[in-house]
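Here you get one chain, nothing else, as structure tokens; it is the form predicted on its own.
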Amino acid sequence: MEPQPHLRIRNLSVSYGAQEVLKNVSLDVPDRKITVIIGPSGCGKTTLLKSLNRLLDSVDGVRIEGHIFIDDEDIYDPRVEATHIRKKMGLLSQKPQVLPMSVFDNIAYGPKIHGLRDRKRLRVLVERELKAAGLWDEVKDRLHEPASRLSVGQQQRLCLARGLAVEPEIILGDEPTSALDPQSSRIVEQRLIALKSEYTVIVVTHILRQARRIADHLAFLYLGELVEHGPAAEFFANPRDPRTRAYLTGEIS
């Protein structure tokens, strides 16, 4: 009997006021793989991603039903703190959001909040995570410059390194290359592929070519429903649902 994956979604429904955005979604997310969530605009992809690290908590009028388990912990149990969950999730947004401080302090910020103060250990950590994000060689002589001076592609990799610095279990990407040029996009994709050996990675994208390049597992959302999911090769070669086939062929977009 195979062990349960670390991240399991059960009967998740999310509504904004009277509008139901996600409808009874259940999904096991494979460990140490890249799961890509695809679907037309407005189908609930970003809402699903935000529900995983409780970014919806502060949204007025939102109603969340169902369960999301990390290991055996239900993240929506009232006794579970949102900050405890967010530490387990490294988030890459659509546009890089660097902090108004140096490159070094962007990476060190999270570990400092969680109690790491030793300067030597922080230096080791900053170098390690910048290398993991494929950025070290480009910024090792610029660590004390403002992060805002980096290119947009470099800023996105800096945000990736910043997320890794708090030692998450899961990396979330909300269309993480949508603001980048093709070369920077490929670099971010390559880093995510490399990181899946240590992390579970979940990426939202509207670009099917990107999904084909990076996905091990696909989940297709349409009008708030999880229509189909499975291994990427099987998903693209033999979609089971006619709505999936229509999306892959461009009949619905």
Second form
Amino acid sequence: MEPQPHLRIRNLSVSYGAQEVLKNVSLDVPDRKITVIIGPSGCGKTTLLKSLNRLLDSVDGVRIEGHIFIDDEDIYDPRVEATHIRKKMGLLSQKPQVLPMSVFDNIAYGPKIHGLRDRKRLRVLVERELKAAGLWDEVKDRLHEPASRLSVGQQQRLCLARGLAVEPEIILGDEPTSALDPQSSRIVEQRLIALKSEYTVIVVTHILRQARRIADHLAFLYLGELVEHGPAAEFFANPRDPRTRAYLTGEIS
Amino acid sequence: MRTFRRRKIEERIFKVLMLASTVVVTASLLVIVGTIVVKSLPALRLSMLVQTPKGGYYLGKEGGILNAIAGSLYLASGATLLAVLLSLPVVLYLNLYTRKSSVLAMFTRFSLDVLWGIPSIVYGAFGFIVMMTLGLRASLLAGIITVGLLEIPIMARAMDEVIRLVPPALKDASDSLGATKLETALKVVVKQALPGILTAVLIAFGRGIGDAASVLFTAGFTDSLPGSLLQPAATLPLAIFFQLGTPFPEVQQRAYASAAVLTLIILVISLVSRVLIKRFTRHTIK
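Having gone through the form predicted on its own, I am curious about the other one (the form predicted together with the partner chain); can you provide its structure?
Whole complex next, starting from this chain.
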């Protein structure tokens, strides 16, 4: 029997007011692999992703039932601090969202709030994470420029580096390439593939070709329901559910 | 064909009307400033800026309005500081700690709107009653508190509007790095909204330094420089009022000179802060 994965979702239901967005979703997310969540727009993909680091907490009228375990800790246990859970996950949003500060400070921000003050160690860390995100060579002479002056593709990699800087276990990507040009999208995809040796990666996308390129494991959400999930090769070759087949052939989108 | 011509004429008429309104507004500013400058020229001299009123000043004798310049600057700075210290926490609380549907937030915004609409003389009267109850006399401190109260709704509502514009995704980005709400508020949201926040502070300062009715009973008036928080302080709007109220044309001219000084102070402060805003906000995300 395989050891239990880090991240387990059990019977998760989320609703906004009367509208049920996720219905009883249970999923084991394999460690150190890329799990891609696919499905048409509005099927609950982003909600699922945001529920993982408790970004739904501040949403009006949200009701969350069920459990999400990270290392056997239920993140919706009232005794658990949201900040502690969020530190374990780096988030890439649809549109890169740099912080209103310099390139350097964008990355140093996380470690600083978690207590790292030493300038020298911060410099080392910033360089390391920028290299991990494949951005160092492009920005090493612009570290003290406003981050908003970088190109959109560079900003997204900066966001990746910023997330890595707080030493997460899991990387969450919410359609992380949707605002990027094809070239930048490729670079981000390559970085995600490179990072899976050390991190568990979960990416939401509605681009099937992207899922084929990067996924080790797939989960198909449809109308808030987890229809099917499994290893990528099997998922694409032999979808079991008729709805998955319909989605893969483009009949539903 | 006919409707097209009609629409074209309509377009022209409205364009002219809009242009006319714009001209009226801009021209009133120029007329106001022009009147003040022209009327004040005969009286405007350096001694006005660096001397306090000597005996018989209001009868046309020697002296200046340094008492009122200093008093107004102290009073408006103190009041603005007080207003910032109260407005910023309110606004951050409303925007980061309460939900959109929160009754408290709705009620607070409603209260601020009502407070904004209350005439400043009412603030003055209220401040006066509080002073009487506490057995205080008119003083710089009482003026600061009253004008501070007057500034709070203006400042808080203006700040609220700009902080509401900070993209939620930016808060999410900071939150997902494990920041607490306070860290997100102070290090990201305030930083992003800084230009708007500074503008809000400026607008409030302008209102505060220019208001006469709220300081009439609370700050009092004196011919000497403000010595302490507990002594009365002169202010420019009241100096203008008193000088304009005399029957002597040369003293009335001094009222216009005082108005010019007041306008200049506001102008200089807006210009300086615009430069500062540029410097401090190079990181703001457009």
